[in-house]
Every structure is written in structure tokens, then in C-alpha cells.
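Let's start with one chain on its own, the form predicted on its own, as C-alpha cells.
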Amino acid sequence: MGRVAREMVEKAGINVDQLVELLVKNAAAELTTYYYYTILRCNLIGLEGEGIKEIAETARIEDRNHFEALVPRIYELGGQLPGDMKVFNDMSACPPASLPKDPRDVTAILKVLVEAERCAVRGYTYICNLTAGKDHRTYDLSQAILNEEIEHESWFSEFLGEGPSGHFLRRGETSPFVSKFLR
């Protein structure tokens, strides 16, 4: 654990207890949705479902990301991972995106997809307001996962008709913003 850490962020005025359970709920936010994302994406299939298959992959393996960087933010703050997987599947910031009665329906399984990254839209944002100006580096991290958690909403609001959003598709690169915690 880093001490001094810990204690900056403490004297920034943040419940740092407050603050690593939230980031533990919203690292299992991210391996529960990099889990059903596996199965929502084998599930994609057919002339619609190959057409979003390669978007609902980036977004799976950024999810993964996102909980690899977490992870040494929240020992770094003396908190820890439940040692249970199934405590750790339960405490999720997010109810899971499980996939939908027939699985076959593509658009039931874009609503879902865009339904997770809009509950995970609002805990970062809320990580940000609560972390801004006073624990720059759970505030950083956290806005770098906002960042693709936002692209990664704005592409499945497309597929669903919602309108435009100006985000396009990655080539050859996953985790733009998020790369630099998992060096």
C-alpha cells in the first residue's frame, strides 16, 4: 500500500474508505461486463449481429482494461479485491449485462450493451466529481475510463438509431486513454 498516498488523499478531505469501495464495485462493474460481454458478443450473429460483433469485442477487452488499471489503484489506497468471486460478481456498481430472452434479437442485445456502459458513464462521472482537484491520480484514471466508456456508449446508441455522436470505430488500438495505467 502507498502510505503516503493514502494519506494525501485523506487530507484532500475524501472518505478514502468511501472512495476504494467504489472503486472495487466498479473494477467488479468491469470483469462481470467483460464476462457478459464474451457472451453477448458470441451472440452476435447473422447479417445484423457480424456488423456490431467487432465494436461489442473493443469494448469487452477495453472493459477488461479498465479493471487491470483499477486493481493497483485500489491497493494503492489499502483496499483490496474480495477474495470470493462470487462476493466480488454481487458488489458490481452495475446490474449485469445479461444476455436477453431470445438471443437471437439484436436489438434486445444493443439495449443491454448500451444500458451497461450508461450505468458505467454515470459511476465514473461520479468518481470525477468526487476526486477532482484532491486525489489526481484516482481522478486521472478515472477520467480515462470515462473517456472510452462514453465512446463505447455512443456506439451502440448509433446502432439503436439514437443520432449521431461524431465517435468512430478504433483501428489496431484498444484503450487510447486508459494504455498508459497498464504499463
Contents of the next structure:
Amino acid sequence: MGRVAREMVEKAGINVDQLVELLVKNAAAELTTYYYYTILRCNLIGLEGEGIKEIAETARIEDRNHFEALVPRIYELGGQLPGDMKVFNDMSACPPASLPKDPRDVTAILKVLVEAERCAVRGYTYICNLTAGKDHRTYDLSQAILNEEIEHESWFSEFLGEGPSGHFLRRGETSPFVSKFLR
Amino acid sequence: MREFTEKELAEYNGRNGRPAYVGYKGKVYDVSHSFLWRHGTHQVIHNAGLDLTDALQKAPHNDEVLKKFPVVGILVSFRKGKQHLPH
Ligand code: HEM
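Rather than the form predicted on its own that you just supplied, could I have the structure of the form predicted together with its partner chain?
Expanding to the full complex; the earlier chain stays at the top.
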């Protein structure tokens, strides 16, 4: 634990135990999403599916990166991951991104993907609001993650015909925003 | 439809296997089956068994999220004129 790091956040008026629990729940959402996206990505096949496979794969890898980036902050603030992975699964901040009943229905898969990203955008916006001007490091981290989640949402929503977002798929390395927390 | 006082609503806090109900703008919703309301808590800070009308204003989503949950009653303290009428 970073004793003073935690103390500073407490002094700023944040309930650190609640914040840590929220971070653990979001870490659970990232790791479970990584798992579910693996299944979704495997099923993105055929003429319609293949075109989406690459962004689904990028989102999958970046979500795993988000998990990796959140973990050190959880422990710095005196928190920990639950010893039982089933408990971790059940505390996820977002519902499971399960494969639709008809796995050949690419539009249904896209809806699962976009809803998962929207849940994440909501969650990190909330953490940013909670920590802004108070917990600079958690803010910096959740804002970096938020940047990537917003781009994921826009990729999938474009395929659903919700209008242009101005974004393109990743060029170069994954996690352009979060990578500084992974080094 | 069943009428709930705030005290009655408090029984449905989702803990120890009890159903999880939340009050919102005079209506009582059953969120027991939501993955995000397990054990009657939501995103660490919110608990079932309460009137969450004000809390929802600060949430990162609107009340659309409640649409898919059944309304199981009305909250009487509300009807007796606190803020909004049920609609
Ligand atoms: C600061 C507080 C809150 C946060 C951070 C929060 C966060 C979230 C998030 C991230 C989701 C998932 C949305 C999605 O999938 O796109 C959600 C869903 C939901 N929230 Fe909240 N929320 C808050 C307050 C509330 C309040 C006060 C209520 C009261 C009624 C509420 C009721 C719900 C419901 C019913 C759902 C849908 C659950 C489901 O589909 O299973 N939330 N919330």
C-alpha cells in the first residue's frame, strides 16, 4: 500500500474504501469482458462478421490492458482482489457480454459489444467525476481508460448505423491512452 | 396496486435472500433479477429498499434503465405530495 498516497486521497474527502471497491468492480468488468469478447470475436465470422473481427479484437486486448492498469492502483490504495475468482466475476460493474442466442446474428453481437462499451463509458465517467481534483492518479488512470472506451463505443455504433463518429480503427499500438500505466 | 410506505419498502433491501425493490418517482420497481443489483447493492453506494429518486439524478444514466423492471407498487409518502406524482 502507498500509505501517504492513500492518506492524500482521504484528506481530499474521498471515501477510499468505497472508491477501491468501485475500482475492483470495474477491474472485474474489464477481465470478464476480455473473456466474453474472446467468445464474441471467435463467432465474428462470415461475410458480415469478419469485417468486425479486428475492432472486436482490439477492444478485447485493450479491456485486458485496463484490467492490468487498474490492479496496481487498487493495491496502492490499500485494496485487493478477492481470493475467489467466482466472487470477482459476480461483483462486475457491468453485466456479462454474453454471446447472443443466435451466434450468426452479427447485428445482435454488435449490440452486445456496444452495450458493454456504454456500460464502461458510464462507469468511468462516474469515477472521473468522483475523483476530479481530488485523487489525481485515479483520475488520470480512469480518464485514460475512458478515452479508449469512448472510441470502442464509436467503432461499434458506426457498424450499427448510428451515424459517423469520426474515428478510425487503431493505427499502431493498442491502448494509446492507457499504455503509460502499463510500462 | 400495492401501496408501500417508506418503512415497508425498507424491508425489500435485497439482503439475506429478500427481494430488492427501489422507489423512483412514486413507483416501486423490482430489480431483484438484475445482475447489477445483486444483494441489493448497486455500484457500491446505492442500496435497495430506498426511494432513489434524488440519487438517480446524479447517476451516469437516466431512468430508461428502469423500464425493463416490473412495477410492483406505489410509494405512498410520495402520493401524499412530497415531490412528483406517479406517472
Ligand atoms: C452514482 C450512482 C450510479 C452509478 C455509478 C450507476 C452506474 C450504472 C451503470 C454503469 C449501469 C450499467 C448501464 C449500462 O449497461 O449501460 C447501471 C445500470 C442500472 N442502474 Fe445505475 N448507477 C447509479 C445510480 C443508480 C440509481 C440511483 C438507480 C436507482 C434506481 C440506478 C438504477 C439502475 C438500473 C435499474 C440499472 C439497469 C440494471 C440492469 O439492466 O440489470 N442506478 N448503473
